[in-house]
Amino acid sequence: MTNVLEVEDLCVRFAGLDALKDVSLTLAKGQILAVIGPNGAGKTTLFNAISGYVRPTSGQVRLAGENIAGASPHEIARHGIRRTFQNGGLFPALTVLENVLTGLHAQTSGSFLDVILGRSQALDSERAMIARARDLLSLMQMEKMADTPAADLSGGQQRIVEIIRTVASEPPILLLDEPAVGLSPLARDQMMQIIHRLAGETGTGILLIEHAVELVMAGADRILVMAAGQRIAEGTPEEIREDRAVLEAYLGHA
């Protein structure tokens, strides 16, 4: 498999203190890695560092072999590295097909003025771009809501649509952040599902911070298990179920 992204040896200090040490994944095309850990185990930390929220230390971060760590939030997405957060932010106002719009707008060829204007090749832009919002819509399977106000739908579905808005550009890489968080058990394992198709039929690789240890064992192809700042394990679900270092970072013992 392809690795669409690379951290190698990443270390953030805050104060003199490690909230990261040392920590190495990769990530390959199509795969869901999801990251667990205790709280305070540098789980946000190590988002933050990869998608230039936090500036790291000392480490890198590869894209496509190169270096971006240290770049600026708005640097590393243009490079391709999108992520939701626990708290997404849809326009209430606007429908499910406008907000997942506003995630292709950089795609669009011309300018507004060329749309009111009604030049051909900034309406045949605007038309591309909204057959590939209802296709993602399709494929998530939400193309019913797709006039509905984003302030009527549920929070699980308002997930849905900020994770199909960030994916609209195709970016190779996508961090969520706690997508399952709040959800009823059912609402979760539908989210899976969900980031499931996500990964099979568009080839995003998928970097998943998770609570729900029981969601990610089912779901996710490799876990990284992180305490303290630093990589404690890493492996398939059954591999990680079984590793005595986890179980003492979770249960306190083995």
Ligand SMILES: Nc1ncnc2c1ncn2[C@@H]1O[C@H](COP(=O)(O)OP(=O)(O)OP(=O)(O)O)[C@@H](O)[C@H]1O
The other form holds:
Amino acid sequence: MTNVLEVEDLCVRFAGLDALKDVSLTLAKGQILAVIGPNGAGKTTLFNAISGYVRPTSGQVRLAGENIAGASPHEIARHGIRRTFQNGGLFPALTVLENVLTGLHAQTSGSFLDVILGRSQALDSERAMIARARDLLSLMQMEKMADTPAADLSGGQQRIVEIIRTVASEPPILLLDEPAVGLSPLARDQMMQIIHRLAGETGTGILLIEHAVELVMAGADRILVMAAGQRIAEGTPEEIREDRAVLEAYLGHA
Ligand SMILES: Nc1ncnc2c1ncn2[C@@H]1O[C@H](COP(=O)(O)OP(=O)(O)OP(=O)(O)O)[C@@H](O)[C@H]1O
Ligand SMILES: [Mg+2]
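Alright, leaving the form predicted on its own aside, put up the form predicted together with this ligand.
In what comes next, the whole complex appears, and the chain from above leads the way.
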């Protein structure tokens, strides 16, 4: 399987605290790797270090063999690592379709000016972008909401649109920090299904931080378990369920 992302011995030190210590992982095309662990385990720090929001003290983040550790968030996004944030922020007054289009515009070389000036190639790509945005919305069963202002969506629907917007440019790698937090159990299951469909149909490799263990046991291909800045286990859900170190350190029993 092709690895889209390789992280090797990544370390982050904050004023004497090892927030991340020698964490390594690989992510394959279309794979969902869940990151679990107690509060303060270093999960968000791992995402920040991969996506450039925190500068790693040492270690590598490799995309197609190229080490991009320490590059700016903008540069890393250009290399194809996209992420969502906990309080994502859609444009509330724009419709769902328009919000998704902002993700596609961020990707294309044709400028808004080209579109305004009616340059034909840009117009064609504008039409193509709208078609692409509609496809993504229907993939996520959100096509009926295309013309609804983002402000009128439920919290869960907003998060789904944010994910669609982030994947609209088909990034090879997507980092989701607790996308299902605060959702009802039913909506959480739907969110996992959507993430699954996304990985399967676009080939995006997904790193997913999620606190609900039963959700990742059912929905992730592999699970990375962290505690106190370190990787304590990594494997399939079945392997993690059986892992003594996980049971002792994380689940609190053996
Ligand atoms: N910018 C920072 N400066 C100093 N310490 C930080 C910073 N960011 C995180 N930390 C510390 O690093 C450790 C790991 O934090 P992190 O936010 O990565 O944990 P987490 O696994 O995401 O936790 P949670 O499940 O609560 O979101 C914690 O002890 C935290 O206090
Ligand atoms: Mg966190």
